[in-house]
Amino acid sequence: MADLVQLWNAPDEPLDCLYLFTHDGANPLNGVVLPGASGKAIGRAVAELGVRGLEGEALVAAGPTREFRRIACFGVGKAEEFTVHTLRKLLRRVLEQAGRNREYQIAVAIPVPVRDVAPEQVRTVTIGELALADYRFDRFRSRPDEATKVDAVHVVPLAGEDEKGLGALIERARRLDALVRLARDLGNRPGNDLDPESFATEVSAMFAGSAVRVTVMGAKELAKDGLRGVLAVGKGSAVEPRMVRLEYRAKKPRAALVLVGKGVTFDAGGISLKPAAEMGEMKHDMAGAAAVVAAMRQVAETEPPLKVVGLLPLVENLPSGSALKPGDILTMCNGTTVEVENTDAEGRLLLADAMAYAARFHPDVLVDLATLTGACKIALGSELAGMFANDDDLARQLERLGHSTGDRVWRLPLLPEYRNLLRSEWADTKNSGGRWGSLPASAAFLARFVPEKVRWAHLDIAGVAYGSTSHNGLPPGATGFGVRLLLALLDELGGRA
């Protein structure tokens, strides 16, 4: 991870390049504070190489003057059209070219509007993402490649910054980033260095001695609370399945939140088994709960006017002989019965038990993440998660957050004529109501354990949690999605935003 630093002064070593960004028809300068009296002699330079602010221009240019060995351009295009995900494309790109090119020292300077952001947040926005841009997982290589990895980036501060303000910005990027990269690394470890046994030791271990307390829930507890969704999931796996229970509560609440996070640790369908392509990646189930492990760990550290409780259904879905079987019928949480027609439709069952027990904690909102169904990925792909809500302004409360972090969300209809396709013989319900309408039925089934009188979201994550190759300036792997977002919410509701 490299460096963030504030560049007000000439470096006393000369810096590998100085990255310029500009839009369509505008001076790369503009806005611009840099150290000494470079400015001129970089004006020029920029200038010579005719720099236009084109889409994927990019020009290079050795640098004039002894603060750098290089300046580097790249255009972004018209200003309306400079998104979120434009900014972090480019952003990787960047981080990307100077590794080849090992660029050990470099400065970046961002001078651009970004058009799905609030003005006042760009700049937060913007550090918030260069931060994040060269992340890689290399947890598990025998030698990783340092040469190609940047040590600082030097931001160089816009008119109007002082040291403080900047500094205080990169303070928060390095926290962001942390959190992100902590739910990425959760999503690309594999089943057999993460399962619902060490997931729980670690969380336990993470939120020591901090103001969120931790309960691990195994198979005893699970019973006893009457979470059989949780437990028939697992049955399958040798190792037992576990909830964690994350609890904060400040002493004045101004609201109380509860976030589940589907986690499954490894999925592989159950009796009713997934074809085999591709069924490694299946490691990322678990990236709901990545998502909470991470927002909880801000609440950790910040303490927020609120309540809020994370809960963590962790399972393996497996098949073997003590496995879940299609036809078995279930008696959920809040007594509800459901009868299994897929036991690969397993997400749902350990989102309903832990949406019926967060009762207990009163909530006035709660938000699930879950990585829950390939229909949501056939319909938005890997642009935006699908979402679900029994509350016009939490939807768009969602949306709009969704939008200036880039953890984008869609609503979809949540109809009760969907309940429609879930209609058992012999049971309350299904679990799976076939081909037809799959994604808004898998909420209409979440819907019916949603406490009463509770503001609810669904986020179907299926799509955006995890790209098998780069995306959106995104690497290959666990994005992280849901992190941002889930920050944000908590910011606005507890009057920080």
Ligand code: BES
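Positions refer to the first chain, counted from 1. Since we're looking at a predicted model, the values are computed, not measured. Think of the rigid core as the biggest set of C-alphas that the two forms share within 1.5 Å after superposition. Compared with the form predicted together with the named molecule:
Annotation for residue 15: C-alpha shift of 2 angstroms or more between these two forms, rigid core superposed. A displacement of 2 angstroms or greater separates the C-alpha positions of residue 74 between these two forms, with the rigid core held in common. For residue 419, a C-alpha deviation below 2 angstroms is recorded between these two forms after rigid-core alignment.
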Second form
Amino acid sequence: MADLVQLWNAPDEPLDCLYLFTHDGANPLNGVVLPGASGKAIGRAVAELGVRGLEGEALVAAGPTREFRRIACFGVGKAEEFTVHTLRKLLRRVLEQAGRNREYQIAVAIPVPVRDVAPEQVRTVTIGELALADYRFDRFRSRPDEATKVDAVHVVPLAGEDEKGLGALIERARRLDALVRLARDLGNRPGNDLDPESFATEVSAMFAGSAVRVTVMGAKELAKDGLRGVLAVGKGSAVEPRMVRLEYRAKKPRAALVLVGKGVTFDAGGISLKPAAEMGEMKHDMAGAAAVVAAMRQVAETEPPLKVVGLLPLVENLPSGSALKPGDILTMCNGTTVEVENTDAEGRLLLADAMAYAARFHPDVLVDLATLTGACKIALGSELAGMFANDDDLARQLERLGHSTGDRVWRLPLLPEYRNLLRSEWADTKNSGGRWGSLPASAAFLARFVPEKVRWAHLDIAGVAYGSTSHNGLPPGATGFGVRLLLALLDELGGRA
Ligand code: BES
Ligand code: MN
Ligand code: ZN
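Could I have the structure of this protein in the form predicted together with the named molecule, to go alongside the form predicted alone above?
Let's see the whole complex now, leading with the same chain.
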């Protein structure tokens, strides 16, 4: 990851490139505070380039000043069409191009408004996106390409900014960047590298000695506490299931929050085996758990005035001679019996147990994140997560925070009627019904396991947690969806809005 630094003074050595942006032919230096005495020379170079600001336009001038070896100017198109997504795409392109050109030290000046971001938020969002723009997952490249890595991005100040203010924004962007990267890295690791055992071990190590207490529950502890849903889904794998409990409590907590993240390190579907095409994508089926880990890191580092508990049920859903079978009946952690209609509807079995188990922490608010249904991906694509909530205020809060953080959610109906789709002849409910209504049915199923009087929101992130290709300026693979949203929620509940 490139280091983010401020650029107030002329650098000792010239930087490799200064990146400028313009829309509708506006002067790209408007509102930009350039270091050193080269403002005029740069202005002339930019004028000579003759950028019109068309989208996708990129022009480069070589060697004009003492501060910068060259200057590049990108057009961003019409100001009213410039959104977070176009910003992200653009910055990713800049970092890629800089890497390819072997530019190790670059400066970036972005005085451009972003249509879907409130004016007072634009700078925060822009610098946050800048920090993430060079993310790539190269853990498994035998020779990671060091030559295409930018070492430092120098942020050019804008008019009215000071060192302290810009420093704070950069610091915040660094934090966010580290946490989103953590969630993406976990999300991208394949099943042979990250399984319930290694996931639990690594999370334990990550929180050792921090304000967050970690407990890893193995098969024995799961059985003792009656988490038979988690155990049942894990039966087909040679690696035992786990549940990781991450607990934090401030002296005088203002609220108690439990976060549950679906942690299926690989989902083959079990005996109800998935088709081979695209099955490999199911290595991302633990993206919910990854987002919760990142949020708990934030808790460990900032110690907010809250009680926060993260629950990560971790399993591998595989077919085998010992696997869970269709027709099996389970008695879940809260006593509800479930007939397994489809072993591929495994996520809700894990979540149900973890959510019922959450009762012992007496939460005011319970939020779960899960790559739960293909139906949600069909309904909302990759633009929005599906949200179901039993509380209007919590739903509105998450909608609002989703909008301001870019982790957008869309509320869908939580109606008890949908339970009828999961009627079982033999047990209290089935884990899956027919095709129609299967998305709201999944939420109606989960609702049975929400502890009494707890405000709850379920986020189905199946469509947004990863992409098979790059889109909206996101890298291919895990997106880290949910991290920013959870951080914003933690801030608000802790009174640091
Ligand atoms: N992990 C999948 C859901 C999923 C599908 C996530 C596609 C991302 C992309 C989940 O465990 C699953 O298999 N759900 C089934 C439920 C069905 C059997 C009721 C589904 O969506 O098909
Ligand atoms: Mn499944
Ligand atoms: Zn799954």
